[in-house]
Every structure is written in structure tokens, then in C-alpha cells.
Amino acid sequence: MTSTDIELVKLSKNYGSTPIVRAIDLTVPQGEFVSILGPSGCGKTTTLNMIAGFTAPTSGQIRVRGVDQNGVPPEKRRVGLVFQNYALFPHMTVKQNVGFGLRMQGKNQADIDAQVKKALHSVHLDGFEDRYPKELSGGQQQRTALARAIAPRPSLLLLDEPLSNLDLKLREAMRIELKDVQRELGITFVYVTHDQEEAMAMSDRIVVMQESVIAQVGTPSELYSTPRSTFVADFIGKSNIFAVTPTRAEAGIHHIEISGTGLELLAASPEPDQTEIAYCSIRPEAARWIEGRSRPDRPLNILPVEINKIVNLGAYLEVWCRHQSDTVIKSLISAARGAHLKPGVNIELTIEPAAIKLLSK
């Protein structure tokens, strides 16, 4: 037995001479829950079709359990799926939807029974058995389906936007209850989203899709404090991203130029070398601002900047700060502390070194 439920060798999707997937490599561990993260386009919709088994590949390999899935049908490779529509048959009952992957397996009606029982309490449906699709909610529906799903107890499932038709109050409840269900059971998920939110708050590990490659594998943590590109610190989270020069190194830190603005900053970071170093990225919560008189005891980055714009986001606020050299930067500052800050009002920020990231070319 493998202690690996999926692993792609440089997989690779085409449509005539168009790339859609280009020679991805990844492992995904029994038990783990695993995004596809990207925008539309990037080719993670036609990753899990290939793991799936409804779209061939143009080259590579696809491994589960670890058996070559060349040549293996849809049916036969034992995978659950949850689609963004769910898929429900209107006319059956949630009993029978459930139930329906388990019928045309040719179980018997007391295996049926029983399995369908133990996937509804999985996703809090007791009690609904008898209920059509048309009289559920929203999420019950995509609960039922989740329960059509597991109920055959299948090892791997893939899910493909399956929050995307639910309103927010809904889809935030639901990604609780999807990371719970996932945990309890232990099946691995392979789980497809556009919602960088989404995905950090439910992943164990992330996979970044830029036009039709990796761009970055890592956990939620790792991709949003040591993004590897400007297109992975950007689409994870938000951030300050600015071209710069190095100027000189020493004693581990970098002094950089932002391009064009003659202002320069320290930035403590081990990689990329000095002659690679073409962008940093700041995240808005690492533009601190100082209150007062009260100067740090060690060199940082101090910047007086003069407030342009205030976005309000409830707890916090987004305040775009420009500098004298024209470099505008955002700052995350709480709705509390802030809550006498106006456009106009001149204030600094610090910035440590080591919150600055270096990227490169």
C-alpha cells in the first residue's frame, strides 16, 4: 500500500496547439486537503478532469493509489466527485440521491441503507431523507451532494467549485463544515477554486496555477510570507509589489531602490542573490504605523507619507499612504486605532526589514 493518494509526472493538456496544462508535477498524501488555486483559464479545471478521468491527456501520467490511470474509465477509478451544480436528480429523494452511486455498484439494499445513513449524519442531514432537491436550502443541497459522494467511501474526492452558486454567509459556514467532514472521514481532497480566501482557509497545502503551470506549491502560511513571484504574493492575499534596483548588500541586508522614486529601503531577506533581485512585496499589515513620538530602537524603515484614501473594511482600514517620492503604500490599520485618520493627515509607518520580501526576475 502507498501512503500516496495522487501523484501527476509532468502532465500536460492540449487542444490543437494550445497548451492548457504544461508538464505538472505534483504528490498529494493520503488524508491531505489540497486547493487548485487560480484564475479562469489557468488549467486547474482540466487538472482534476484528467484525475478524473473524463479528459485524456495529451502527455504524462496519472497515478492514484499508486496504479497508472491510463486507459482506466471514469467509473472504474473510484473517486468521489462534487460538482459546482451539484447535479441532483430533481425527481429522487435525498435518500435516493445519495443512495444512487451505491445502487449502480449492484449493492444490496441493507448495505445501501446503511451507507446512506452514515454519509447524511456525516454532513448533518439526519432527518432529511424523504426531502426533494427543491425543498432544500442551498447548502443542504451541496451537502447532499457531498453525501452522494462519500457514501460509496471512496479514498480520493475531487470537488470543483462547489461553493461558487452559495451566498457569502453560506459559503463561509459551508467551508467550516467541507474541512470537518474531511477531517473526521480522512479522505483526501483535491478541492478546485478561483477564491484565494477559500483556499487558505480550508487547505493543508495550496497549489498555484499561472497559465497553465505550477507557480508555487506550499501551505496557506508559507505562500502568503514567502511568496516565490509577484503573481503568487499578489493573488494570495494583498500586497504593496514594486520594481526595484539593488543598490549595494551588507551584513545580510539588501538596499533597494523602488524604480524610478529614489526611495530606499533595507530589506533582511537570505535569497534571491543580489543580481536576480528585481521586485519587492510588502504586505499592507507589515506598514505599521507609528503613533506619536515613539521612534523603534533599531533601524527600520521609517517613511513619513501623507494619507490619499481610507477604504473601510469593518474591523480594519486600507490606508493608502503616499510618499514624498510619489510611492504610494498601503497600510492595514485597525478601524479602532484609526478612527480619527482622514485623507490629508500626515503620519509615518515602519516597516521592518525583514518584512520585506525579494523577489525575482
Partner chain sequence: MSSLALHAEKGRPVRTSLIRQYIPLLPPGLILLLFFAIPMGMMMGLSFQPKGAEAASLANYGRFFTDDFTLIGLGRTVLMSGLVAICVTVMAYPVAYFLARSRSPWRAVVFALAIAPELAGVVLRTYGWLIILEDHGFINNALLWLGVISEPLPLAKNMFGVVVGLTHVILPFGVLSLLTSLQGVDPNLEKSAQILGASRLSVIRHIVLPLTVPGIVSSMLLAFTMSASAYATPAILGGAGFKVLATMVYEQVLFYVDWSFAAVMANVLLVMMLIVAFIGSRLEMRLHKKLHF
The other form holds:
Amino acid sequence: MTSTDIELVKLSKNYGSTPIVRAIDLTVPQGEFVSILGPSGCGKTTTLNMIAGFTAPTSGQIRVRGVDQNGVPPEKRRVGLVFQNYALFPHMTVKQNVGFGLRMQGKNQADIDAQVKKALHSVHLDGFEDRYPKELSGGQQQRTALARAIAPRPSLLLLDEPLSNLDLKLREAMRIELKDVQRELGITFVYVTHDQEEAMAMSDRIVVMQESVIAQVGTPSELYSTPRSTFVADFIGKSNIFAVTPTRAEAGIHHIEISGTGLELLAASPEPDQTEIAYCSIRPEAARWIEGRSRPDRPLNILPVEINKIVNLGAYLEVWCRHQSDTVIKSLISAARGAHLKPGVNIELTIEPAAIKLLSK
Amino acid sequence: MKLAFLAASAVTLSSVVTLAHGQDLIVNSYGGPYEQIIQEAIIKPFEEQYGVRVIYDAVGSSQQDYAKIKATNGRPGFDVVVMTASQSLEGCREGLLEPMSAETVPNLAHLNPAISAVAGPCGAVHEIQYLSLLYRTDKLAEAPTSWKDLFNEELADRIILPTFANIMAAYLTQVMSSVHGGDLNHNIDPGFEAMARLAAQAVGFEQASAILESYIADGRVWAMPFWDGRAQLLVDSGAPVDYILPEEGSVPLIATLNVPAGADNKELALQFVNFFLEKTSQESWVQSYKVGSARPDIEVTDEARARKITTQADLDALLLPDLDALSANLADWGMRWEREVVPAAR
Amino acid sequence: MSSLALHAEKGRPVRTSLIRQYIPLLPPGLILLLFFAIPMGMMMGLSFQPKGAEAASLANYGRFFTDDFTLIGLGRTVLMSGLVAICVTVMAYPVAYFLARSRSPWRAVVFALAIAPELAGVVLRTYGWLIILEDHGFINNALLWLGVISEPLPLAKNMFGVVVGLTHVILPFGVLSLLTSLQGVDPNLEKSAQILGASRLSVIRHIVLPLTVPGIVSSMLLAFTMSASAYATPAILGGAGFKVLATMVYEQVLFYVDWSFAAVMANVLLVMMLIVAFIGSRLEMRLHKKLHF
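Coords for the form predicted in complex with the partner chain, given the form predicted alone:
And the full complex, kicking off with our chain again.
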């Protein structure tokens, strides 16, 4: 049984009269890689700062391993922190940087050297002990910052958008490294980011924040396939989102009209109450292109459309299609298949009813 | 067009200023109560008699004024300045001051020649003070009579001395030298030896007369050397003090009127100097500022007679220093003062 | 005549002659020449013309460096300036740290209090210190009245009084100088140290202080040079026996009227400050490099 590492109970923070974080509740089990994801200004960095102890909450509790952290200063909380700009001590070598936490703990030099070596090994920076931060590349600095944070063996590591200063290829490589380190050491990671691809790639669970509250918590696949609001549906991956009016429901199938267009679709997702349905979300890959004359037998949503524009994503094409009802729907078509498609061409799309998610907000 | 306009205004303005200055005399001297006295006793009568305007400049000590004259090579911007005999000699030597003669300043003939000689040809002696011994009447059992009284035990830590940057210090050293077997100008060792002993009696050294005065005014010291003019003013202000001309005699502070060599209004300036030396002006000055005069023929009150330098006999009794020698020795004496006298105080 | 070719927007080359390029430098250059270079040159020349001497000579320089009185004055100037430099920097550092890091609403008040005294001017504040420090001034009277002492403490008319007065006057400059340096230290560095277990004091000791050493050096340099050339405070709070170069120059100019010797003293002061400034700025550069910025 995994114990709970972090508990946030009705945690709030106001600056003056402006709420930055509003009564969030969260439980993080030990050893989990959880991301806090959201656009800028949603309160994620403030939440991180409160867990670290740099900002005192206005109300609510933070418990780490069951211990209430109220009044505990940052230097006494046994957490690690990796900053976006690494914040490596420029006047110290890599070895001194990485060993700093151990030094503050009062360990003797021999122990410190051993731990530093281990930490550098974890991040593949063996041999870099005597370099200075300004002699390191971005990726090396990032790994040094990570080594410094894990060297004192904290049970919890906080990371504040640590990869956003790196270029794409490096970022992708570092994602894998970070995940490896986390799994190897078994440390709980709380990872703050605005990059949903990153969160999806690395996290066990994602906490999506929107305007100072939690919008949804779930595993990456849960969030992707069952978003509970248009915000989450749009933020995670791409989606076609329409405001809809439900017409009728029968045997688990909802009939919905895309508001003001007259286009009716059949949706099969579970939704509590007919009256609460206000939006629908359709992933582009769910709007499939039917080629040729073969039609499936079951009644499916079939839409004849005209191609408006095509965005080339490399392996896939994002095809923007217009229905006669003036609804524009984005479809994801493999580049190989759609090689000869052009704007102006008419095609047919079909959407599985189960793939149409019904949302109330 | 704009340039021409600016040039024309500049020329007009400067000529207006020069014309205006042509009617005015700029006299540079001291401020404070002195200013009020000189205005009443000398300046207003002069303005009335000659129908001119005097602009009074109280900025700067005589040392600073001399520095200005030297720096501007004799064109400091004022026409008449009050300085001392030492500066008159030096300024004359350097060609910075206008020489005066019986032709240009007729009243010079009425001054005691020995005193005039001390000041040299570029200075008109308009005022004489002597170094007196000022004391608290309420603190001393008996009034002192001699310079040696300053060394009395009852005055331990009860006197104040000037810093060497106040010319009083050099004069005092000369007096002490004379009193203790040396002389004013060359055999000065007895003077320094005496000053070192005197320093042991002192609570410290101060630069400005006003601050020196405050020590005796509030009773921190009971006796000190001081110029008689200011001493009298202190007495008149009601403080429980009095002063004497010690029996061994004293040295004078010879104040002079000088005209810078490059003054704009030289003629009027010399007339002002002459006016200051008139019998009536000197009498007025002696009575108002409580100082002495170099004119032995003035008529003043008995009180003034008794306490100020006003007669031939008084003038003859003064110990006159050789100011050229003093000037030459000043740097060395300054060093000696710092080395021998100042350390003896604390 | 060389020229610089610039291309205007329409593609036509615009040629600015080298001479015309330097014309904007003319007014400030002229002012510097007239009011700085020439007078400095005159002062240099003056120092080589002792009173009464016909030809140029080093006699006055000889006099300066062989007389222990003037050498003591020089030494005292250096000592006084050094002490003030240390006091200013030590006292300014916490104030500057508070101003740089704190987000308390008192920031503005502290800032005003630190800077505002400058508005009162040097002389006023120095006389204020005299009243507080002198033998029957505020402090001594209070201590005497309380019976803590029986004789007044010598707090004025000596090195102590002068250092106190000068530190007070120069402190705002120290604060501003250190503030700039402290603001250059990334606050995340301090946070990193904290989260790694460093107490506030450790953070300052291991992170902030080392990284602001160049700022400390420059603050000390600033305080040193301002002290060395100070006149009013040493004159008023130092007393008769307290001679530093600035007060000695004053005396030479006005009392002894030996302008040549005064020029010698002024030049020695200048050279001394230049040497210190040179050493200081080299030190600062080396430290900067060592900190791997």
C-alpha cells in the first residue's frame, strides 16, 4: 500500500483581495509523478510555492507524510526544488552545487563526495565535478540542478517548468531522463508545466488547473478520453468543441443539435442529466474519412463536407472541413492516405457516437 | 537675426550694469553685529556726504577675501576690503593692492607713523585692537594683572586657546616670548616653551572667535586671551566678564582698509578710505565698535580713553611685531605649534 | 579625408565627415577643458613653483615627504577613510539587503529614511553630531546624569567623532551602491539554497555575500574616496589636532597663503585616491571573473 505523501486540504491563497488559489483539495500518493498543468495565471506556481514553503497559504492545510507544514520554513521541509532557470550557484563548481544540500545537513566531506558522485551518475554527468555552471550547456545545467535537488535524498521533489528553456529535441530527451530518475529513486515528483504534451508524456496523474481552481484530476488517458469540461477537452490535445442543444434521448443515445445549425448528431457517451448537456467535444482523429462506397451497417453520424484547408503535421494532416450547415470540423487523416487531398475537395466524414463527449460546461 | 539680437542685449546689459556700478561702491567686510555698527558709524554718513550708494558685502573672512584677490590677480569684484596689516604687506609685495599716499589719501598723514609702517604702503590703518586678557569676574577672586596669571593653579583646565590657524595664536606666542625673556620676532623659544606650559592649562583649542567667546560666556573657561574690541562687546552684552591690558604690554591687531589694484571704482574707494580716517569717523568708530585708533588726535570719552588705544602714549607702549619676519616664520612656527603646543593640551 | 558611408532609407549613401561626427563632442569637451583640464594643469604647475623660488623645483614635494607632520596627516587621511569605508559598508549592507529583498510596505519608508538625510546637507548634519557627541553634549550629559560615568567620554574632536560623522553622511551612497549589487543576485539562488536546508544566515553567508563581493568592494571604494576628500566633517568633528589632507590644504591656502604647498598636498591626495581606486577596481574585476558570472 502506498502511503500518502502530500495532502492539500482546502488550500487557498489571496494577494490582497485577489484569489490566486481557491480551496483546492488534492491527495498525492508516495512515488507518484503528478503534474500540475494549466495556462499562465491559473495558480499552479503559487501552489508549488506553498508546498515548498516560500508562500504562506491564506487558509487551508498542507500535509506532507501526515505532518502539517503550517509554520515550517522552507529550509526545514525536506523537499527538493528545481527551478525553470536552474538557479545554479555560479560561484561554485558542479560538485559544490550538488553537495550543497548535504553540506547544509552537516554531513562529513567523505559522505558528501560519495552522494554527489551517485547523484551525478543518476543524471549522466559523471566527470563534471569541477566544471562551473557557466561552462555547461543548457541540458547539462538542467541535469546539474536535478542532481543538486535529489542529492540530499528528499522524499518529494518539486519542479517548476524545468524544461521550458530547452529546445525541443533536448526537451524530449530530458523528459525520458526525468522519468527514469523518478522511477529509479522512487521519489514523488510534483511537476508544474503549461505544456500539456509534456504532462501527458511523463505523468502518472495530471491535475489540470484553471483560474485558481482544479478543473479535473486524472490519468493522461482519462483526461484525454473523458474530459469533464470544454476547458479540459481543449487544453489537453486538440478537439472540436461545439455548443449543442439536446433534442431527445432514447436508450442511451442522445440526439443533439449543434446549436443554431440544424446539424443533428447521435452521441453515446454517458451524461447524467439531459438538461445539463450544453457542449460536445469530438477529437479530430474520431472524425474519420470514409473512402469509397463501403458504408458500415450501424447508424453512424455521416457528414458530407468540403475541405477548407489542410495543415501538414508531418505524419498526419489536420484537415479543416466545412459542412453545409456552416459547421467547421477538424479531422486527423494520415498523410499517406490523404496525400492527394486538396482544399475544395468533397469528402465524407463519420463519427462514432461513443466518440462524441457530452459536457455541461 | 537672433544672434544679433542676443549680442545687442548682452552689450546693453553689461553697459547698464557698468554704469550702475559706476555710482556704487562695493565694500567688503564682516557680517553680523559688525555690519550694523559699520553701517551706522561709517557707511551711512559716507553715502550722505558723497551722494553715492554703498553695496556692503559681508561674505567671506579677511583670509578668504585675500585669497579671492590673489586668485583674480587684483580684480576680485569689490572696491574696498577690510583686512589686516600682514595681508596689506603681502598684497603690496605681490602687486595686488593699490599703494596709498598722502596725495591720494590725505588723512594718512594723521596716523602714527610707526603703526602705518607696520602696515606698509598699501594699507590704511583704520582700527587697532590689542590682545587683552579676558576673565570671569565672578569666578576669579582677584582681577589678573599679568600674562603670567594665566599660569595660575586656579586656572587649570579653565582657559581656552586659539588654533594656530587663528592669527591670535602666533601673536600670543610672541607676547609670551617677550614676557619670558625672549623677543617678538627671532628669539621665540621662550614663547613656545611658555605656550606648551599654557596648553596644559587649556581645555582645548578653537578656531573661530565666536566659538572661543562661547566658552567663557557659559563659564567653561574663566580666562583667555582675546582682542579687546570683541571683549568690550562681550562686557556690554552683560556677561560677567572683564578684560585688562596686562602690565607687560601687548601686541596689536592692526586692521587695514585696502583697495585691490584692479578695483573698478578706485577713486571713490580711496575717498572712502580717506573718509574712514577722518577725525570724526575715527571717533565714531572707536565709540561704536569699542576699538582703538591709529590717530592720536581724536577726542573720545574717558571710558574709551581708559580702555582703548587712543593716545600717542598708548601707541608707543605697544609691542610691535615685524610682520615680514612673522610671515617668513609662519610655516615653521605652525609646525612647532602642532608639535610642541597641541600635544601638551590633552 | 576619410568618411563614413551610411545608407539612408532610399538607398542614397549619406556621407558624414569624420569632423562632423565629432562636433557634438565639442561643447562638453570644451567645458571639460576649460573647467577641469586647464585648472588641473595649473595646479600641477603651481606645485612645482615653491614660494620665492625662480625655477621649477621639487622642493615642496621634498618638504611634504620628509616632514613627519605632513606624512602623519597623509596617514591619518588614509586611516580615517579606511575606517569610514568599512563602517559604511558594514552598516549599509543590512539596509540594502532589506530594501532589495523585502516586500514589506515599510520598504518605501526605509528607503526615504536612508536617502532623505542627504537633503539636509553635510554641514548641518555634522554640527548635529557635534551637539550629540561633544563633552557636554546629549550622550555625555545623559550618561553623566545616569551616573554611568563621572567624566565625559571623548566622543568628539577625535577620530571617533569624525568617523561617526562621515559614516552618517556617506551611508546613503553605500546603500544605493550595495542595493544595485544585491538586486543583481537572482532571488531564485537564495530560494534554492533555502530549500536545500540553508538558514537565512547560511544563505547570506554562502550565497549572497560571495556573489556581492564586487559590490562590497565598489561600495568601500566609493566611501573611501568620498571620505578622503571630505573637508567639513573632519574640520568640525575632528578638533584642532585632527589634521587630514583636506583641512591642511585649506590652511595652506587661506592662512599660510602658500598656494604651491597647498597644490602639492592636493596632488598627493589625488594620486593617493587614484592608486586606491586603481587597486580597488582591479580587485573588483578579478573578483567578478572569479565568481564566474
